[in-house]
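Below, in structure tokens: the form predicted on its own, a single chain.
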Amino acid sequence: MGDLLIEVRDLAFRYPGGAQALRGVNFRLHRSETVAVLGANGSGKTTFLNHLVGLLSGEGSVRVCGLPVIAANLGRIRQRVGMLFQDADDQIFMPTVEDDVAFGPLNLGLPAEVVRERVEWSLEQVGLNGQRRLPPHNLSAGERRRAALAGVLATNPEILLLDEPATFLDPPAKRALVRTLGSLPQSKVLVTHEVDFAAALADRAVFFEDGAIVAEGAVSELADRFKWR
């Protein structure tokens, strides 16, 4: 595989009783690369991300870190891929923020001292050390978003899949998130509708339309071509 971390070939998917959600998607992600995934709501972006961690399974082939995304490999793949869901409430469920961030590293069987270090580092990255002992439901929507990201970072994955990470963040928080994500060594797939956010982080972009990738290039180039602002 060399530096090729994700390879998707001819991926197609239809929801039961629904319309075709993905149509022949081909995609590659290389080591240390950040790729922005652009497109209108309903164009297939989140459905595509869900295939990369085996939450959905369609026709075609998906390989992550050299492994086919099939049931037998999901445990190993999910140890190497961290995914921030579009709705942060889908992945925050522990009594406190600190407990939630620690959940992933503890499930990996890491020593207590390593878990503590990862929790400290991750909360520092997202600016939530002061809220660590609060119940997640006491946080604002933007803070819950950052808490969910801290939980992903604490597992130290090789690849980050980020579905609208800037949602609910005010401008200072977005700038801080750009600095944080830009400083991380992981390869990233970034789904966003915010062109400036994508341009600040991504090496290149792909544009989804009606379940297919219809263009690839620089963020600014695709934004101009598809009037995406």
Second form
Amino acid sequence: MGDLLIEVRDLAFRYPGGAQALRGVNFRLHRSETVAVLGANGSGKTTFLNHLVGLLSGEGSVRVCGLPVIAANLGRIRQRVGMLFQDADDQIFMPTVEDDVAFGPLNLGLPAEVVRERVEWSLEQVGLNGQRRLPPHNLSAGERRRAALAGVLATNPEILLLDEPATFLDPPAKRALVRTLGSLPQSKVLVTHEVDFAAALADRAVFFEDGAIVAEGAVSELADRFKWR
Amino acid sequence: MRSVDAGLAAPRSPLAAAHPTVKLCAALATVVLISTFPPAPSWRQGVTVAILLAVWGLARVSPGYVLRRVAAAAPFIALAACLPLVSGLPGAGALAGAVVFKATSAIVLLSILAATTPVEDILQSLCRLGVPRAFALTAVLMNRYLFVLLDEWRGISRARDCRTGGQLASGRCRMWANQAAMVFVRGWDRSARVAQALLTRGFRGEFPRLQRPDLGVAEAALAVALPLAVLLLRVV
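For the form predicted together with the partner chain instead of the form predicted on its own, what are the coordinates?
Below is the whole assembly, all chains and molecules, this chain first.
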């Protein structure tokens, strides 16, 4: 087992004026590990991911790469954690694919030459080199997803948080995404409804129910137990 | 999925290859200079039209592209031209003619600019020229998310047509208003998610881009050629 990269203890969160979204969540992610997060819609999976990059802040303790997730550490944490959002359109905001992929590294203050290399490498990883000059609205849903992933990879994060990465993808695009993600060395937290997708990538899984992790184990074991196929 | 600005109207012209900041500076300076022409008809207008036609030819923009834009602005130009006519001022006819000439010239030039320059390059050039950052940031996001909202509008329209067979018995305005409200609410939700994504990707109040090379002497000279020609017309 590698270094401990994410450690969450007794995390609880309630949306203002809303229901309790997380209840006493405990979670650990080690280096080079991929953990699938399964569970029904509204069970707290995305809320949980948002806590790992400090977009939400609840009770309990969250540490990422040894740093507590507090305002003073957010810059350093977000350099080390890349998050792929559920809807790629939320995260591709630059006028062209190339500019969007370059956005993260340029914000890190990297020199233009290094940024160009990172952009090149990232687009190659997701197979979008031919579309680099296109505006995002000219891409298909699958291509936008890959462009968003390239933008995350370009910052060279240690941890990838992937929120429903296979949504809206057709089977060949899903297989391509499994190959791409499987080849990446980063530790990953993979939120998904798709058992086969999770089984192809994850070392283990946790199951969310009503804001809490109610089970942990192999993907197939949890899928059978919760009739999640 | 291809949207309304899938490509430039004249992507292969010599003007399309020129530096966007050059084109923007030249177009804006020329529009400003033309606006300072005296209203009385003179040979200047004729030479200006010849220069504009030469630029149009160089840009290889189809007449239909420019004329459609002129036609869209025609009601507003006509309204502005009517004002001196109804005021009863001496020389009202010349004033009205000058309004029509200047406004039409400006629209032709800016249409040529739009046909040969991607919107994102125009925005980037505005940033270079010192346009306030808040304006440029807002314009970049608007340029991006306008198409997302348009796609949402189309999606809702398709869903509605599927349920109504494309027929609406009554309440068309009300339906459109409801649809616009729905797109607005979705846009509002999306803005919160975009803000989150910006934060996770290290946003610090700027949209840095991999820059095009800086202007060379030749391009800088080109930037001043068109407005200089019009300036000469103005002062001669």
